[in-house]
Amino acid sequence: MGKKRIRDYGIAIGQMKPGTRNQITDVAGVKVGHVTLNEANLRTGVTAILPHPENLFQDKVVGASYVINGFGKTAGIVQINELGTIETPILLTNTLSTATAADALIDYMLKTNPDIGRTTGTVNPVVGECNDMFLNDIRAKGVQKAHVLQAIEAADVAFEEGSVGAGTGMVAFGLKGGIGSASRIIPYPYGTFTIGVLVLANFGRPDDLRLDGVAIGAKVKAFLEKKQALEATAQEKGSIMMIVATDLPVTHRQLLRLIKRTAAGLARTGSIYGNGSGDIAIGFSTANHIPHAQKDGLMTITCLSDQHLDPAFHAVAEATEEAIFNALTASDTMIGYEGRIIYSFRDWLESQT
């Protein structure tokens, strides 16, 4: 399998220090968990985000989404920027399954919270896609129902990366994408927070890659073609759901702002969110949350000045750089329909030594 992620190449992006785990669940109480459909024709899956163990319909989270480009079809992004809450796990899958996924999550939702629909209001499913019908028939629509649930009951502190969950059948760079993470540490005088970020990457050409701000992107598209590995590779025409995750006490508005720093780390790796991709972030923080059953008319959240909020933009911008070439590295050469192969970045790495 080789090594696994990027820094076990030398390569530390950034300046800011990685939580334990440099993933997304370094942010306390959120898990993460995959089922991976890779047989026959179908290289795809389910990956479910949890921002935290208890009732989620019940005890809300403060959500934001942002549009960098928007040739996507996810759902729920347009209620999370109207109420600024999150209610559901944050489920990622393939493009014609989107449907699908949100259906899962709302049975899923409705067995669990037996109100809902009857004495109180419906459920906001959140469900991001990418597009992997280069490596996996997606006319086939091998994710089900049963598949989500999977995913959700599978969620814990430790995931996999990769060629796995809705990352296995994407393509990035002309090479094999899929899943990657990372996450920061902020200290400030008045606690330590983290930030953590996962990434369905499945966007940009070989021409254009950088790695820490290095052009890379020459000599990858040459060992493609030494390879006569460019099919996938034509335009820009990919997409890439980014998810944000913190525990520092913000508003939906300043989350809002955190979460359009995704656009700072995804331009770093070379991307230029092109007319066929569709480039979203959505983002929670598990400092305050929102009761779904408000016993009186106030509220009290906590939160930090917009003054404090720098370091935290940095957090964001480098935590998705390095997740997406955690993504990268961690995703194995993958031979998928018809026969078609999209080779790994650890094959290029490891060609330069």
The other form holds:
There are 4 protein chains.
Amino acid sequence: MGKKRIRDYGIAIGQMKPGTRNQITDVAGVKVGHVTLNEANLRTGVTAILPHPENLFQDKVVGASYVINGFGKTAGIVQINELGTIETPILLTNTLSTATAADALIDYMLKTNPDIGRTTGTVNPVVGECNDMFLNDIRAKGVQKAHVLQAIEAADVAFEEGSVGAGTGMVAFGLKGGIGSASRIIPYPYGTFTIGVLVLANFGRPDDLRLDGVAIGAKVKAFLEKKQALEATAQEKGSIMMIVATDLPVTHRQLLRLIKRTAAGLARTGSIYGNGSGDIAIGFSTANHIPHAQKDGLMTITCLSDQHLDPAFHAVAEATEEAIFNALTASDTMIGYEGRIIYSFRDWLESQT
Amino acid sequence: MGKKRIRDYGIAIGQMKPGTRNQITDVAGVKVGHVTLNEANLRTGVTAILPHPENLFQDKVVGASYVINGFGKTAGIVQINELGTIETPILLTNTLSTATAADALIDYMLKTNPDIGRTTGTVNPVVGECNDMFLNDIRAKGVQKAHVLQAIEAADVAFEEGSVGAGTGMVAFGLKGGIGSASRIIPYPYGTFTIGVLVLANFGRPDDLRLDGVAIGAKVKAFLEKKQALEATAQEKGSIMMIVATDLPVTHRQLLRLIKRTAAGLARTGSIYGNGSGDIAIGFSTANHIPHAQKDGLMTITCLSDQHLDPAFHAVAEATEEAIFNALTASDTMIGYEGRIIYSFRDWLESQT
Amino acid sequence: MGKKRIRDYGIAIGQMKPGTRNQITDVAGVKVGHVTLNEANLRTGVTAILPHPENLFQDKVVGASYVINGFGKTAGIVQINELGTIETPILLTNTLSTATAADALIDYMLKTNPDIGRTTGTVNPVVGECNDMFLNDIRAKGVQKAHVLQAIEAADVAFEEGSVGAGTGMVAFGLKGGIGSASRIIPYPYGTFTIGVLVLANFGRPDDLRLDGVAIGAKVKAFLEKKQALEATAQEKGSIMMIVATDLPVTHRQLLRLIKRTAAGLARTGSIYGNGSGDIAIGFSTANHIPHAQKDGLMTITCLSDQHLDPAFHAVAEATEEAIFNALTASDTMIGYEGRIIYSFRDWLESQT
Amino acid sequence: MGKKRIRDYGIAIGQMKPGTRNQITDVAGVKVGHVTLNEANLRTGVTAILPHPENLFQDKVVGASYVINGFGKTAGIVQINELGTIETPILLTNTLSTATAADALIDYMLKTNPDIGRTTGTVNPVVGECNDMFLNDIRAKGVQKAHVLQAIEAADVAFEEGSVGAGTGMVAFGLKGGIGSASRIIPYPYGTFTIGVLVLANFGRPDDLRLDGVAIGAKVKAFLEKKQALEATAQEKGSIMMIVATDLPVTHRQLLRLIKRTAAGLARTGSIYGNGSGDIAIGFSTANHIPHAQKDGLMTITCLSDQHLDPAFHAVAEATEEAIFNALTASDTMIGYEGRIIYSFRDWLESQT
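Return the form predicted in complex with a further copy of the same chain of this protein as a structure block, the form predicted on its own having already been given.
What follows is the entire complex, opening with the chain shown before.
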């Protein structure tokens, strides 16, 4: 892909081993697609995460969602935690396009499932969002329903990070944010499992940034001050969406415990879950599929003992932290709406040597 | 309006006194508007509840939401409980039109607030929903964005109940459901306050129905069986949205406690909060406005002692129960999608004498 | 046992069939034991519910707890919902004896499990409570640790209801409350399952009482007024503990959904979950045991489809409602602390014919 | 006091200014008292935190509690979040002594409030705990009720940190843990406010430890390995209790938001909120007192705008992180039950120069 990642700078977050790609798609079956709108006043887009390649409505995955700070407009969360399942692709976009994305996702689900609204009930679209109003003309509502379908269709195992898809116009720590991902391998005695995280990073003040724990915020702030590029941080309106995928067999309760550990990884980068930040985690496990039509009534599901969850907790925290740095590292300096400029983290990083 | 209400049949739910209209608009400032789509295969619509007549985004109300059973797609709930405020009108519609309604509400808020997405953050649209697929061609997604704006503009103190607005195609207990409302007056030593409830009733099996507590379900079921009209109840896909308004000065925590008592009123009608039912309460208090621009930093808010909440708890339960019966009583028998027929509760009621 | 139950008066709550005993012990393995302290100024005691006869710490049951209204001091709830298990007998007692009961339960667990605090971690005692201060000299803290052990040892399939154990001094709707129980049988295609409920009923105002849904509160209040016995109701300090047992195979999430339906049964009796009432449900399923020492790491658990939960929801609501009436019906008129008198519900019931 | 703190080693956590003592007692009115049991096989004790010097039952403080990970037995949490108040001193002790402490606290409250259980209701004792079984003979249940009263009576503005009170036998990151505290000053335009945190630190693996963000875990592990002192970490049974005090005027909802930020400070030290760790925050604000007898019915409370909360969020995170390091730094190497040894963090720190 040509884009840089944080490990390219010799910085490896945490103690555990990443998967082959060090991305969420290391979890078998998971695919990610982007549509990027980077033209005129638009710096926005859509990112779609597909938990598996089959019909998700008929063949749901175990799902959970967790609100760290609820200044956010994410759709679909209520039902995920009541029923413990996710039945659509997960979309990410800008805040004011959440409804457009949800509507397009409804259309997509209706088209691929003729029984919805006829012989079975309705469908629960899942859409996360962050506010990209600094670089993007968010009031223009540039995301069209067609873009959403394109993002779903574009989904693949290989996907780009940085200023792409929903991440196009995002800002984190006063630097260019966006999409980032990472993964961890967990060698259990009964098999090797993978945890993957994809973030849409759009949060944080420059002062607070920590690189692998080390406080670099003061330096970053000075760097931006010199460039007269602190305007974005005067408006702390950020958020972060964290999507966690795993093939670990877990129940909804266990999955919920697992995705709560995104809060640890997030805090390590310097976040204090600011008032204006919608910090939300959504997770799924591909290990136990829940069929929509449950004729038999009784199901058998496999799950881990809670006593064995610690390695998975570590994996979630590490992958979240690294995914945030991959979002920063993969993003180039961007000039956006009204000529505003947001510098790349790499500009700072490379200025340090 | 000419429509019947449950008190017209000599049945007064509970022990407390209703307000002048016995509707949610007895709470000063509250208005309700409908757009009804009853043509061809459509039996659906939009209902808008306006907490006060001023700019809600600039002048928010204390808000809370409570999920009794989360098989539902309501938008906006996460932020309501994090910040304790509601900043848009509350919309109700059919499940597959939730995104359309949210999108239209975003447009409305952008138009009336030029600062959104420019000098201030974004906006949190609140939309509740029920599934009307038995009488309505829900896959047609008949609700257009223009309808939403019309419902907001149509909002008034006087409003109709029954098969109107979002209630047009709803079914409850195998009978025609829809929009219902009721209110209660609470004489406290320090002033007289009002609690109003508006429901979108679309839940329940005929067997379970209780009229003022008395089990009438077996009779209703026999009545419907004789008319060969039990098909709707084979598909239990209902839900109920309960909107609670009050001028009682309460904090978010107290308001949350208050709206939880909708569960008691709901249970009295025969509901057990069925698996497939999205049973959700959203409430607001108009007593303490929370300005969007909070320059001063410190606010003074007035609130009730928790020890004085019991009368308000009773009021919520009673008004919820009566609102459900007003929804049933105001609705006429309807023939809908594919010629399906749902009988009016009045047909049964009047057959009993 | 000679005590009356509500069915002895020809009143059968709900539509479903009760189990053999119509008590919580219809769920195989469950046992209940009481110690009753009815002497001098004491009208209190302890009730123990044993989920199964084996070592609960080594062989835990799936557990869940749900707080309807949290004005209460129940111990153990936090861990139940984090780990989804219950590992001790469940105790009920008066509010100020909660700590004594928890301490005795810790001693019991230490004695029966020498590994606790040595080679394994600690233990989570579960104790529910209601305030019996009207009839009982609650400040005397009459419950001793020995009483707790006696209640556990007394546990049996056959157990008494009414003013026994923790129910000895309880008051409900201004009438004599206490321990009540009921059960329901659920015939699923894949087997017949049982749901049992045991309540400690100590809540409600006379005005609000509803018998099988019918408002009898005004009559009950008049009856008590005539007897000058409304003093207890001036102090609404009640609560209700609801223990739900089942052999239905469910996950923690499903069990939590199930026990939430106690709120429906409770509301049917007239409760609006008053401000001062600690209304709390604790449930367990005996179908999937969770071993303390989980060497294998991966477990297989059987669970119901959520789409099949509605009969179980009905069963919980019906059994809760009937258990409350069994508590009322089994209790005799009692004279307690400072000569205060609380009349039996039977006194009123028999005065009506 | 002579004990070392982390700032004595030139390490200042975060960007904000501490209060005079850099302890929780910088919040006016707050006092802390310890009873330390360090004799024979006992390495345990009790710590009492008094929110203000008056009668807490009559004059409650706004309170909130937050469960990060619920593998814990803390008492009193349910009611704190329902009513939004704390009405007793907050006690900390070892896990198996929680009930003893709660019982002693009930006695203390009964003695100081003759109306409890007579003319008013009961009382909600608040007790947090951690498991000190590695160094302490926890099964001996060494804490007596008299110790609890002594800790309350010993409460003062000046108090010790490290292996004192409830912290006596605690272990964190394989090193000696215990009691630590820190505070931060927040200069708002409308006044200067203080946030203080006290922790009972008993969590974490050596590998994970981070000092001001820098990963020192591998070095600490190697240090302990060399000393053959890794046995404690084989049993990850830790927990952390975090008590947050402030004089900032906040509602319950805002206080809850505030204390959630302890999770950020905790994560910065290396915690991933392990499966077996009861990670629980309890907070109170002394700014708005809530009288027990609320004759007037309507109250006026002052609160901050949510938009001004970020500095307070930072303060909580920073003070939590520093409090944990003060717990580590103030503790000496200890030999405990069965001759087990846990080294002081200072041993490692001083070995690094």
